[in-house]
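Next up: a single chain in structure tokens, the form predicted on its own.
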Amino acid sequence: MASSTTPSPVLKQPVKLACVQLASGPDKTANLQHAASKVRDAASTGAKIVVLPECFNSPYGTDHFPSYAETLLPSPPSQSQSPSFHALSAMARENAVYLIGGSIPELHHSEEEDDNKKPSYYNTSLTFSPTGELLATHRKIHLFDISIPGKITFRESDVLSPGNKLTLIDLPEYGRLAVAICYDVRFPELATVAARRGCFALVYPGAFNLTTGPLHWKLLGQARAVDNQLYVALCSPARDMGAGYHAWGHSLVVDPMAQVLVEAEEKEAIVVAELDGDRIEEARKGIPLRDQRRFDVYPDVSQGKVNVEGL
């Protein structure tokens, strides 16, 4: 039965979102400086939400995660423990933007004092406020373990541990958004929970490759948007054929009707889109999925116990 009340808008006012598609080399300090320059460029477009790619401070690959990993807990870490944390905080503060800091490899030692216990590594995204405050931490939940014969084999789980929380972040001027990382986009349950808990956008820093990228990158962005009638942003590294891992590129923003608003090519670029709450409401009124779901036939995955970070 249709709802008799009008839902309040999930996006309070229009906002520009920028995806910064950049290439990263072996020099972490240079990567951080390069990212800072590109965040300034993104902010100069009027973007108030800026997104960096997955593993923006290092090369992507299981061989690189341990050597580039930084300690984030207890928070805030010192400059020596996590130069990337402090660089991201400064980028957000200096440009007065919400900064979704792609992801970085994280080193975590167990609280138990056991010299024989090995440290854990995570693929972790940090989101900062316009004043440079850490708002949320997302550890990649689904690890990229695939094997396509003759194409690509990759096993993040050889090095990384999975996170265990869905990350929803309140931006007071705008509303709520969700942050996840790359392979997380393939799991619609995360997106469904985020949408039903009031998010206006799903943001995925990700590094698809030359096999999975042309197959599914855009398709998955459009699928998560049309399923949930909200905006989806996918932010990739730029392609570097001299690196060990070849990213697909093609950072993009998709609207609530699954139309691609902007899309990069494979080289470095900044793509900017304006997100408007009216487009979310138009999609939901025209195709009223929210009022037509049959929870008498199937369960609502957004109900019950869900581990949430950021609220």
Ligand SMILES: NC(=O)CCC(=O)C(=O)O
Second form
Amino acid sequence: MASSTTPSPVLKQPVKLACVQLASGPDKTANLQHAASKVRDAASTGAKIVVLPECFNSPYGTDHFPSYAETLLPSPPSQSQSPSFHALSAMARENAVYLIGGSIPELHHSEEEDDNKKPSYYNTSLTFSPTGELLATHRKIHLFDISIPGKITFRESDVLSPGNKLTLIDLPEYGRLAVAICYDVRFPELATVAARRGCFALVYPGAFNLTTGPLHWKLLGQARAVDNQLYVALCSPARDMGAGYHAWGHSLVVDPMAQVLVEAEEKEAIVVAELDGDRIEEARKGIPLRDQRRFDVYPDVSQGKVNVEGL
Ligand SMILES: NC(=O)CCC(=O)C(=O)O
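Mind giving me the form predicted together with the named molecule, seeing as the form predicted on its own was just shown?
Next comes the full complex, this chain leading.
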């Protein structure tokens, strides 16, 4: 029987996490200003980790990605080319929070000198420290390509390229968390690797829809939590029935025993939950999956070749 030893406690002290279920529209500048005001509201609850939704600075849709995309240029004077990057950094710094900045469409030019190479677009999440430094860049790994006849067809891959790295981020006062984006939540291997590498939470900015949302959103959040005995946060945009894509909403935080601690409805909202390392340890002590795994029967997906950003 194989056992995996995860350093304990995985969460060094309790921390409040807020999901901002944001209402965004077609005006990027207005979206950034609105996000800044809601991040302020979230921080005023005492939350030290604040999460924004997928594509929070634009409408969500393949038609919109190119026109809203930004090249990520951290150094001044690049505010005009990367307004979202700089706005997110300022939101984190001004509120002294870790900010998981939802996601934005990113335009990336290859460094190779090849005039024929087309630029790539990514669905990219930026995480900033409480002093406004960029800590991590996650490019959505699993693109949202589905077709459910009569209900929904969506093909992110018509426009976007996939990222190729897991994103695990160390927050010195708290511990390690993983960031991934929306459809990434459907892939349990990603979550399992993150958990076995010591994360206390999996955070997914997302935008499920009115077909799969009611069926799978909460279920997937609870599944990733119970499989891995850690916290899971899913942060959606608010629903706008006038937009081309109707987001499910229902941002939520799930605890390590798969209980939903807080859940929004479909409207704009901020949901806040306290994450406590004792609940992770209790879940793992009571149901000791970590020591019961049978890596003599099946492989440990967290070992071998794993592409992990920064670690
Ligand atoms: N933005 C997304 O990745 C949507 C994922 C989704 O709706 C699903 O059912 O999966």
